[in-house]
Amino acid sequence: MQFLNDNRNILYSFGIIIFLIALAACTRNDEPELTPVHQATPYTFEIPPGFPTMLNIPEDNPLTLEGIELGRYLFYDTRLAGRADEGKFMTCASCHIQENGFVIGMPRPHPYGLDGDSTHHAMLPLINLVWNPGTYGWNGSVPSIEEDVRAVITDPTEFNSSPEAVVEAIQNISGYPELFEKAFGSREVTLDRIARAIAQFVRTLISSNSKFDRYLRGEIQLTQSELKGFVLFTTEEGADCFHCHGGAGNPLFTTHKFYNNGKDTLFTDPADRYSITGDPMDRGAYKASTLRNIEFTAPYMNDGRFNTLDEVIEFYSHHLLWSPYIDPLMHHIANGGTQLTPSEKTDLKAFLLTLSDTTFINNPKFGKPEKFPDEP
């Protein structure tokens, strides 16, 4: 028996050799090491004072300081479209430009792409458009804005072109390379890389900083007119603006829903939200935009019809037309508008300018580089 229990020890002591020889081996400093995961700085995004708390950021593509500084050189490079060999230059900024609240501005309501063709509806501002749920467009076609940037690049009315082209200018231009890799862990530059830089961008496109801002902040007063004009905004009996544009409580002054708002009795658009949903009564029916720099933002609707605030007082005041769509919110329809007296008109539009934000649109953060990538 003693000699048993021996040579379990003696084969137990050897096992334990064995197991530290394996062990040992395993540590040794000429074995490859993993290759760390490629790591971007993160965007720490600051949610102004009374704004929504939820964020619309892709899990696949988060804020970061690497991301955010390639898609602002992209979104300022009129060779994105992949054309330059044409002589044809453009980019996200030839339309979204940053004086008129990342729109086209007056005097044309419609932008013109790369080849002389008009777009069919006036464009949208991109403010505040992380906190839109996923309906972006006026009629709320467009998912995101990874997909409205792909979607850009063969759209005849602006660059058409192609993803090929785009992604074989913007690999061939120095330094966009390296701030591919620095923002993506590698050189490659591809359509879905240069779609995400830019959103990275556009979501960071904050106002918050206009003279209601603050005035809800209690670091100003309004006027007395401006305050009157609050009170038209927001109330029923006023000018009722408020069910589809929000207010105090809405600081983004858009509810992001779709309503017919008395334009038109006649409804041929192929491009209404009722493409898109199918509803009879989404006929007609577009976004409601927000209101914030709308001092900047002209023309105004879905189709540039009116050139003036003072324009489109006067449409809500005198000139809504009914028709079986119109959405049931337009509690004045039956008056033909909420029949302002000129001295509520003057009130109303003090209110909506107390919502220009001049820090917005001239942010330097927002703005054209002061050189890009490949200059010295």
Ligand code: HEC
Second form
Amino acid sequence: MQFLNDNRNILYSFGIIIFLIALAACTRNDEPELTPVHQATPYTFEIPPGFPTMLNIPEDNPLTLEGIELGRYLFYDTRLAGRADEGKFMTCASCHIQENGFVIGMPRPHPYGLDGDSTHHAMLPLINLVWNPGTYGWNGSVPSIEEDVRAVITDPTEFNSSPEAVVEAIQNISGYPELFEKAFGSREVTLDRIARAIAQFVRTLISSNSKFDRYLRGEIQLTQSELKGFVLFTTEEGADCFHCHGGAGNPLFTTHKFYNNGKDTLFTDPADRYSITGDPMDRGAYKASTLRNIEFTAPYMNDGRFNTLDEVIEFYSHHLLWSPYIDPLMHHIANGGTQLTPSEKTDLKAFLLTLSDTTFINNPKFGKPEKFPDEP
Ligand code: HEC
Ligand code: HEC
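Okay, that's the form predicted on its own, but what's the structure of the form predicted in complex with this ligand?
Once more the chain from above appears, this time first in line as the rest of the complex follows.
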């Protein structure tokens, strides 16, 4: 019996192997042909000194000069939503505004979509996202920038449109089909190509020239107050920010991880990190978003509850709330916060302001193109 069984197993395994080989051969033939990008010019991504060398650039969407250029047009072209015939215009830049670090900014914490409904969460900036490991959004539910573009198109609180309408709108604007050809090898406008081009552009939005970066490169000095603030930021007995927001050897100023940082005792948001993982310890947890350009990206937190950095510093110093879900890295919870003195608060804020990168905010390559493809 045993023998028979073994024999049958061998035959069975053999069958599986043959099946797998056949399957492999099939999938190779059935795979959609990769868009030819050979005629597009590869974009050389320069990793700023001290930044992580692992970039999240999908294999099937390499950065090219032509792809990035097309993506920039689409990012800024308010006809992208495909609803111009109703007199309604919207695109990424309607909410992601460069001078605000690519958030909509005050006084509208929750932006409105094309039909007047506001988004569920406040905004996230578009800064250094090429290093995000694939957890976009406050709760990390979006796996790629390409996916985010698709979601924006149909989201009732954003474009509230359809892929067909978006593709048709772009296809019918003169000048675009040529740009698709240059970027992707043919004049065909597809949702996939629109998403890829915009994602390429967003991946080039790099901030690496703040006062703090220049200090790390030995180009300038920080003031005494800024230096004291940096020490506070990166020490547990100080302001204790670095575990979640990086800073010590992590120039991104985000860990891309999710924490409950003690803002509430009751958790009713149906779109927190818990809604994605189902892990009770993720209740009330959100991404510790980047602190780069934090001066420009108010209001703060996923619900936009704080309008100023002073309010944020007050919160972490004195107003933490305990709950069973609070992250263990909130070391000072027993005291309600780190209890910074007024001068320490001044120093911490001075340090946070060294993360402002005016080169990024003003870089013309990230801004609105001077004219769109159909303009002479
Ligand atoms: C109506 C306003 C609005 C429009 C239009 C909009 N966004 Fe956003 N965007 C948001 C908000 C709000 C968030 C935070 C969403 C969340 O996490 O719940 C966000 C988040 C993102 C993120 C995630 C950032 C991160 O750090 O995880 C990306 C990427 C992004 N948007 C790209 C785009 C692109 C590309 C477009 C255009 C196709 C676009 N957005 C259009 C409001 C908007
Ligand atoms: C346990 C991890 C943790 C620690 C420690 C921590 N933070 Fe945060 N921080 C977060 C999380 C998570 C968010 C987003 C929370 C939300 O949206 O509700 C956040 C959000 C912020 C924001 C708003 C970001 C935005 O884009 O809206 C600022 C500013 C900030 N933190 C500064 C600090 C400072 C300064 C310290 C030290 C005093 C600190 N954080 C300590 C986890 C932490």
